[in-house]
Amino acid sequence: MTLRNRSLTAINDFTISQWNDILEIAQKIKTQGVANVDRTLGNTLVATLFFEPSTRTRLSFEAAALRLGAQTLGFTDAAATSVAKGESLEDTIRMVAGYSDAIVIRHPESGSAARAHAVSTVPIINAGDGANEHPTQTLLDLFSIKETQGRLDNLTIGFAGDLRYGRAAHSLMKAVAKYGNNTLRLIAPKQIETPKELLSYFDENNTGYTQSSDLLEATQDLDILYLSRIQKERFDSNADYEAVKNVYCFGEPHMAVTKDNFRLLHAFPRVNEIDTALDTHPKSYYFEQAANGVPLRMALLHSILA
């Protein structure tokens, strides 16, 4: 490994073969159960930025954080700090640098986690920077798929929704264009379809992709199907929103027509976009994929600051 120290900004910060790596550390992790592994963070002090809500990820950093020996401290609410009274996100990031070990920060700002690490002494772990990405996300998402289907290469990999502003989706988009052979399905309505940038960089990576609106249609041949919510916070107008907000709700007719290995995924919050009914369904594994948050975690956490 050559992670010590380094920051995670994009996921293109670390080559395959250290998301791979990773990925090893965070089975071997979950193998031997999260509560056994050895404290290799003692003494360690993670700061967690949160300028934006967030449930998941803000907490399955800190739990793998203490599960590893390491202390936490940070905020949840960016009104109770000093940016409200108008410091800059740089000189907080100077500030908190000088009370952790590593930084973990969540901003509405595509690019913040960039200028967070311009100018930081400590690694920066991007946990999403605006309409961006969502680096660690899509890791525990990497995570998600080869435990269900055995590999990352060779797969058709649906991705529906908010395909436009959804950062967890545009960073996975990134990453499995890496992996050989793999074929997308870009599912989307023409207002918020992928954006261009992103489909030259799968020409980049001569990755196959269709695009389409048609979820039902789309589900049939797919090995994954990736589900992001609308992303309300993004849009320029609520108008805007509205005319999109119930486009997708994937439910037992969708669920009927999927191979046998097919695996659904979502990185939640889930507004309306599958239906509950689905929950306890075999091929629904979203809830696992969340819990896959905590492991992973613990491995990046362990790879940069052990």
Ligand code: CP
Contents of the next structure:
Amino acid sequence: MTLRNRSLTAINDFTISQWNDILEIAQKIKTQGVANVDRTLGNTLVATLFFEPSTRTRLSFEAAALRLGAQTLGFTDAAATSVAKGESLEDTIRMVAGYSDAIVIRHPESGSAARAHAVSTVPIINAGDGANEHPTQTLLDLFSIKETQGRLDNLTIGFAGDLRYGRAAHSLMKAVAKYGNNTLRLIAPKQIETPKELLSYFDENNTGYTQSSDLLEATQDLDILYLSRIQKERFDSNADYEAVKNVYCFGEPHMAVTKDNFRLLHAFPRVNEIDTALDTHPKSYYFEQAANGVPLRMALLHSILA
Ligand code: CP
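Form predicted alone done; form predicted together with phosphoric acid mono(formamide)ester now:
Below: every chain and molecule of the assembly, starting with the one above.
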């Protein structure tokens, strides 16, 4: 089924076959070089509405749109829009849908992308809604896992850090649970462990998982470790955040016990989850992962809009 004019508010809005199609297009774009592809989106306007800060997602979406010949409009500070006068999310979306061909939205509230989709006449792409989901990050994460492991099934994948509020981790967990025979190692202290609904989802999808809090021990049999920043902005109190803020820092002792094919991923921004001495380690793949955001988002925009 074509993705033309489809919204992506949650990773499961698309099927596994559609994820694979997007990864394949992204691979072709990466191989060809992002500067060399046809400008299939001339005369197209992509709006980027960022109600929360972003570096990678907004700039890689804008780079992707511009590389495809589209133009962009939008805001990075809702306080400078009529939201500051009390305008609702729904009315903001209705207006911008009249000015553009697709809307990329990041918003602090879970479910905001689905709300936007409900009133929009153009496709909505979720660039992160609260602690809920970050589906385009997941597509580039899948791309990076496939690039490093050669497959998306039969893997042991660790998720460590803020598994309660980390939306990038949530969407990726949902995706990898759909591929065959993956095992998840969920590594977090009690306060920020994986939500129960996700554990039920793993059961429904016959995906095995373990839960623990010992990062060093859990690292040893992993193919991939997906580290997550502790999401300070989502905690109820500063005291709760302070209690877990330095829970994990992946360093040389951790890297020393990893398998040969192991790769370390992080959606970024990072605070202190990774010893920067590992930045040039051949198993650290997080900078390549971030760069994959451009070909992947080009593939997505092309699929939806071309
Ligand atoms: N990975 C990611 O969402 O980064 P930004 O918050 O910088 O967009």
